[in-house]
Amino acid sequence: MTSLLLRNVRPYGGANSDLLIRDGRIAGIGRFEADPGMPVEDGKGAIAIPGLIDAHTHLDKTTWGMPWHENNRRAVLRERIDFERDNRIAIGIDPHRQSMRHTIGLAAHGATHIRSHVDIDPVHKLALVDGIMETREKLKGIIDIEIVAFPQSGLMVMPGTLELLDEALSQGCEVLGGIDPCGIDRDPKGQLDALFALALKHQKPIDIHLHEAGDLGAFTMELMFERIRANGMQGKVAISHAFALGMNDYLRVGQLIEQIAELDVAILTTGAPSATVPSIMRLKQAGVRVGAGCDGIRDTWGPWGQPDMLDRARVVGMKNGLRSDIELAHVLHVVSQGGADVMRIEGYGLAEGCNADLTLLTGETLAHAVVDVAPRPLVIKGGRVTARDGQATVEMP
């Protein structure tokens, strides 16, 4: 934690202002004199936004900085998953070097906190969540990682996969993953009754990859609901995906909403190109929480994807049909303070108290820094410079 006089910045596009920074905390807002001593950086009258939430990624997957991977396989997920896990080795993804190339490059686009899914398996057990930990560890007080112990591969289709999970809660992975209970498993009944209870378990929250669409979709939400209810679980499940509410059946996606809504189960989206997803908007209209993150990037499930949250909302606003200021600032609020919802980090925000993690913008307005691709001036982490003009301050690997 450090102390810091940052000049000339617009908090939110708004007023010309200084932030000052003690302690890494933000101490006030408004005109202020240096401390003896204090440094001081000069906004140049960027837009400044608490710093940019991953909230959905997978840090262990990447190729970034290796070989380029040539993808030549069906896009069938069954397929993937097998061959990623079957051939990570082999091809040479270490999770510790690629998940800092990975984490790195997210800092140096503005981004201060990243949940990241990391596979769990009987193949390779807690290796890629060492891998990760170790990362975490070493970028401590540059950028925040909260670890989902993810079982990629299946649970109930995987044996002993559950108690990888177990001992994973055990080491300190923050929430308990899920995919797919009918399209990967098979048994939703079966998966999800092991999954809540392993959370009750360790008190951790939920957070599950649905992929399936439409009405298998639809009611594998309303098992999830039931057994929310059920274990009041009400505010510590999230769905990453969400692709049943992209369905055209607008008052069956209603009523999902409604339920989620009153659950308050937060709803994580990547925009997917290829696939129906949750209009941010009519979720938004409903007052559920949502947050957004670049998923894989550039990985042995396809080439795309940066590891640059200003990117992804510009993906997440185009697939959603976005096109207005108000709602491009939206985009911008699900992938900075709607991250922080979901995620339920403390201290989040740009008001004296709040913790001095945040980046700088270029543009006139919210909308237009949403869209105009340019580096980030500048990027704070409890009032230290972590990257400046799109540059971390640390190598990567």
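Each form is matched to the other, and the largest set of C-alpha atoms that superpose within 1.5 Å is called the rigid core. Numbering follows the first chain given and starts at 1. Small disclaimer: the values here were computed from a predicted structure and weren't measured. What changes on going to the form predicted together with another copy of the chain:
- Core-superposed comparison between the two forms: CA of residue 15 displaced by less than 2 Å.
- Superposed on the core, the two forms barely differ at residue 24: its CA moves less than 2 Å between the two forms.
- If you fit the rigid core between the two forms, you'll see the Cα of residue 382 move by less than 2 angstroms.
Now show the form predicted together with another copy of the chain, given that the preceding structure was the form predicted alone.
If you are looking for partners or other molecules, they are not here, because only the chain is given.
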């Protein structure tokens, strides 16, 4: 059991304190002397926040650490999906090695929890999930990984996928994924009925990628709301991206958010700069659980992204047009506590009794740390130091 005295930090940018960590948990916040033999770290006055959470990413896709992947292919969604599925292994995107790189990158930058979608299709079956599970096992104690069984190539248009999802949930995937029931699957009723039935069978939550924008995405959301009500899945469903909530129709968006709040649907945003994205301030006002994620990082889809949730906080903040210190502090909330709310992480936080999962930020205030994509001198998971100055203690393969 890991114990540690972390001196001289400012929890949430507040008063300077020590954090006493015993058996992997925060035993006290105040002024303490180390127990005999207890290791001591000096936080040097840095801000302390609970560990950052990447609540929407794709650990199986990245080319991070590989040579630059040149991409001048057509920007057509279906073609990108098919290209990736058919070429990922030839390109060298080994799911275990690449997810190690991606995960260690996130940990080095202060993340302590990840929710990753992992592709499942008839070509790769559960091989990609296996690779991520191997990574999860190897990085136990450094970062927690939750796996979403994700039918990236579609469900209705890709026979055999439903059975594979069923198997994946039996084998330890915690969440059932879905994707654009209209846009990709061309059969929203078919996909959603199948997904909700499977989720009920396994008693697992759902997290659906919904890139569908405007009225199309709003329609799909309504189909989801109907099934949440019919199946008593309140509090068990998340919508990733939810670009429809960024459409320029205040009242229509308001109606959707009202139902999202009522059915306790969670929203996961990446702050996609070129898309219409949900307003995190409006969702906050409505009391909706909101997390954020880096999404894909340098994959065959596109080049953007860093394995760094503070860089993502900046992207989300800029895209949302946030400027005030109060708003910027909320962005930091979304990439930490917000993710924990979505993933329902027990013992998350920076209070006595919480898991000692935290990161230090070199900055004057929470807002300053977001704007600065602040250096992270120390990351701690379960009371153990897992990264220093942007370098994880575990080596990247």
